[in-house]
Amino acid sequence: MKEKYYPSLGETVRSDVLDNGLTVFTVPREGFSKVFAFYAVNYGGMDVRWKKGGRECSSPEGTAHFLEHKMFDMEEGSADLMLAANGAQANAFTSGDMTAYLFECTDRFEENLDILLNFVNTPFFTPQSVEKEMGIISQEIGMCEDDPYWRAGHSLVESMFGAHALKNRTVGTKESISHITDRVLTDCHSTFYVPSNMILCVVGDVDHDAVTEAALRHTPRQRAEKAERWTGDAGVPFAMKETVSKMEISRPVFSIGFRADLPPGEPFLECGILGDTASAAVLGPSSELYGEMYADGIINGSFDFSFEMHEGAAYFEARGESDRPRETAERILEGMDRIKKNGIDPSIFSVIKKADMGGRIKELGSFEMTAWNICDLAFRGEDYLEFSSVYKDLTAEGAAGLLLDSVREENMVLSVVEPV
């Protein structure tokens, strides 16, 4: 067992890498009655193509999400109901590059951990249960497609990353999931749900050795070969610079994206923090540009922004409701012209940097977000809790440089959903 203390955060993390490749983290929270377990797979909606044993393979779009739904089925019943009977609140999610199964409880933690490890590592699929689930997931796909923000955001990504795996819908399409069978699910489980491609993280007042022993009981002894991910090329020309669709809504919804061409091999944590603080500096509520656009009625309280990073792909996004989405895009480009001339005010950037770091420290109070962030960065070979040291080296000049390299008209895509 390794133990690492982070003095600036007052946090300790214990870790082990088992012989089969599974990584186990525990984050002690002494005196807390609640315990949170997070079992993650380095596999998500982006992973529809891969290579294993020299052979190229593929699966229908939406398979990772479908598999997440079906993993709760066990021969002896529903794992969800078993956990609930033990007083645990269970959940699961699939993102573009991760699938995770989780629960929190205040009692019978060891029993609940055994259930979690058992059902995630023991696939049980039948043609009848897969067929039944297809209807449920079709409804979920319909709900996504009826959301104007989801539609604007997905059209943006499709146009910006047409040759990259990021364009794949995590939920899939009604047509793509019709090709998912129990055999497809079994094959994908045996490919990706291998210990060397998974992490178990537990946050709470628990014994690290007991968690490790439970993991050893429920995972294969032998180390299995990991699949080689296919991500595609994020640098090809855009499919479209502007997309427009129609929906029964009262006001246009827009998503404006700027592709960030980051050098290969850049540290994920460092780039993510730089992108977050840079976007806040130019688009945040305290920025000059935000105040001007709001005062002119171009944007309203729905306006939001983010910096998104995935393997081999990154972009800035601004979204919201506006009767003048194209003018919003023009004003953002004008704001970048000012940064090009004047840079970012170091005093303002210092405030943004402190606020961003404060938000991450506050987030450590969430057991779920602590486990999620630790696993997400560990899959990328990085240590999330080193984030405090990253902020020390952040500068306004570095943020301005990232913005000027990325927020340009030739890197922009505009996606609009208009009222019918």
Second form
Amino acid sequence: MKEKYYPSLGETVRSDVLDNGLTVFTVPREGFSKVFAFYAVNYGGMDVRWKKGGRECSSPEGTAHFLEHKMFDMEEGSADLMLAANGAQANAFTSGDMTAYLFECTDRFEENLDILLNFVNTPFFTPQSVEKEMGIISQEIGMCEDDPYWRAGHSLVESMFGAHALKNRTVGTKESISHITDRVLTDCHSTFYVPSNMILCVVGDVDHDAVTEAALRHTPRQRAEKAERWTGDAGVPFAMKETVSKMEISRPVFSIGFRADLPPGEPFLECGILGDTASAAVLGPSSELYGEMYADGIINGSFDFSFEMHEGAAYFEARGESDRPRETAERILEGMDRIKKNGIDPSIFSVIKKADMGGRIKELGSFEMTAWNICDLAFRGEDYLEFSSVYKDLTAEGAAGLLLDSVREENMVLSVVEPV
Amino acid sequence: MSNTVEVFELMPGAQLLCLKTDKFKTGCMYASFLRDMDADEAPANALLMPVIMRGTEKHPDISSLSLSMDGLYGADFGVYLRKKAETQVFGIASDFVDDRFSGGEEILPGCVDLMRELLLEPAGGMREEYFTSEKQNLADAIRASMNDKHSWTVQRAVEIMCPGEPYSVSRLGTPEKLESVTIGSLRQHRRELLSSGRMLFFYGGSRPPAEVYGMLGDSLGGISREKEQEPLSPIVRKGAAEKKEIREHMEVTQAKLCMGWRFRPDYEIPYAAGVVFSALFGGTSTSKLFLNVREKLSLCYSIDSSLDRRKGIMLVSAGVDAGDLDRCTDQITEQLAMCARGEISQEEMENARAYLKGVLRASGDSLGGLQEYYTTRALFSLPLTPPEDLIGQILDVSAEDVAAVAAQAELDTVYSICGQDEEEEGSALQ
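Switch from the form predicted on its own to the form predicted in complex with the partner chain and print that structure.
First the chain shown before, then all remaining chains and molecules of the complex.
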């Protein structure tokens, strides 16, 4: 067992890598009654093509998410209900690059952990249950399509990354999921749900060795080969510069994206924090631009922004509701002209860095976000809890440089959902 | 780990609750005003904090205010507004990195200072342009509350059940009452609240309570408070009236149902038996209503119950197919009758007790949860015992105790909304 202490955060992480390749982390939380378990697979909605044993393989769009739904089925019943009967609140999610199964409880942790490890490692699919799930997931796809923010965000990514795996919808389409069979699910489970492609992270007042022993009991002994992710090419020309669709909504919803062309191999943590602080400097509530746009009624409290980074693809996104989305895009570009001329004020940038670091420290209060961040970065070979050491090297010039390279008219895509 | 709360008299009619704890990486500070729910005053209370949060004399706009929070390691200051029985609780909530994790820099003094600025020094004594835009935002929010059909149905049911009682006033107030709020009346209202409104401050974090008391006392010394404060009014208790059954039409794809029961005014619902009853009847996914009416009989899509012990009112709300409204109502009534007759299984009792034990234990794991818990207890003048100390009482509750509570509930109101066509379809089936 390895133990690492992060003095500035008051955090300790204990870890083990089992012979089969599974990584186990525990993050102690003394004095807390609740315990949170997070079992993650380095596999998500992006992964529709991959290479294994020299062979190229593929699966329908939406398979990772479909698999997540079906994993809760066990021969002896639903794992979800078994955990609920034990007082645990269970959940799962699939993102572009991760699938995770999780639960929280204040009692009977060991039993619940056994259930979690057991169901995630034991596929139990029948043609009937897959058929039934198709209807449920179709409903979910319908719900996503009814959400104007989802629609605007998805069109944006589709336009920007036409040849990159990011364009794949995590939920799939009604058409794509119709090709999913119990066989497809079994194959994808055996390809991706291998210990060396998974992490178990437990946050709470638990015995690390007991967690490791439970993991040993429930995972295969042999180390299996990992699949090689296919991401595609993020650099191809945009399919569309602007997309417009219509829905029953009261105000237009927009998403404005700027593709960031980062050199390959950039560290995720450092680059992510640079992207977050840079975007806060130009678009955050404390920026000049935000104050002006809010005062002029071009944006309201729904306005939000982020820097998104995935394997081989990164972009800035601003979203919200506005009657004048095109003007919002123009104003952002004008804000960039100012940065080109004057740069970012170093004293303001140092305050923004402080706020970003404070935000990450506060987020450690959430067991779920702590586990998620640790696993997300560990899959990329990095240590999330090193974040506090990143800030000292970030400069206003560096942030301005990233913005000037990316937030430009030629890198911009606008996606608007308008009222009918 | 048991936490104790120290109570200070910060100013006349303004208490400070301090929870010293090293458990969290963050601290929090709340400044709350406590007011009787009142139809005329509710929109002014709902509007005051958003206007104040637009800027202070020193930080006169969103950008500079936000930058000052960034400088406090990203401290969050926001407005909050709740309704507790017949009291409107509203104010400013802040949370921030605890001083132990800010690299040797003290954050709490800056947060106390910003709280003072917001409370005492709004930009331009509350600028008219901020007032106008936030009044519009509130009007939009009141209108938008109709979009959430579930909570709208509950609000309508309460209005029908408790006309004229403060309990029926909604948290945000009505558009008509909001219309009559002017910048002049809001400024005057703010002055009155500061001089004579009941206030409650809460701090949770690693600082010793006496230090926090000193810091806040010095900072807010500028407030001139009247010696005597008007107490909050006692909660209005009434027995069930003649049963009211009202159905209204709205553009909805799924009908909504809300039923309301009252408990006799001279019956005080005991704490432990009351919460176990509420969990067992309809408060959880292992409750009688959920397992029988939703799962077994498939009569509804969603169903839950809530009990307001102090007000003596229980509400059950459900999302239903219009054609099933009557059967669903009958089944809910029958499930309650079963509780009252003591037809309660050992498993149902165990599930309810285990659920409540988990909730009480977990509430000590979140600073926000602890703030909510202690503020509510202070508001109702209950002893400030830590949440986990209540577990023993919960475990002692018997099925007979639960039945005794259920037997006291008297049905008062059955309210539902459904689309025009659905109802015709529903009645055609009968």
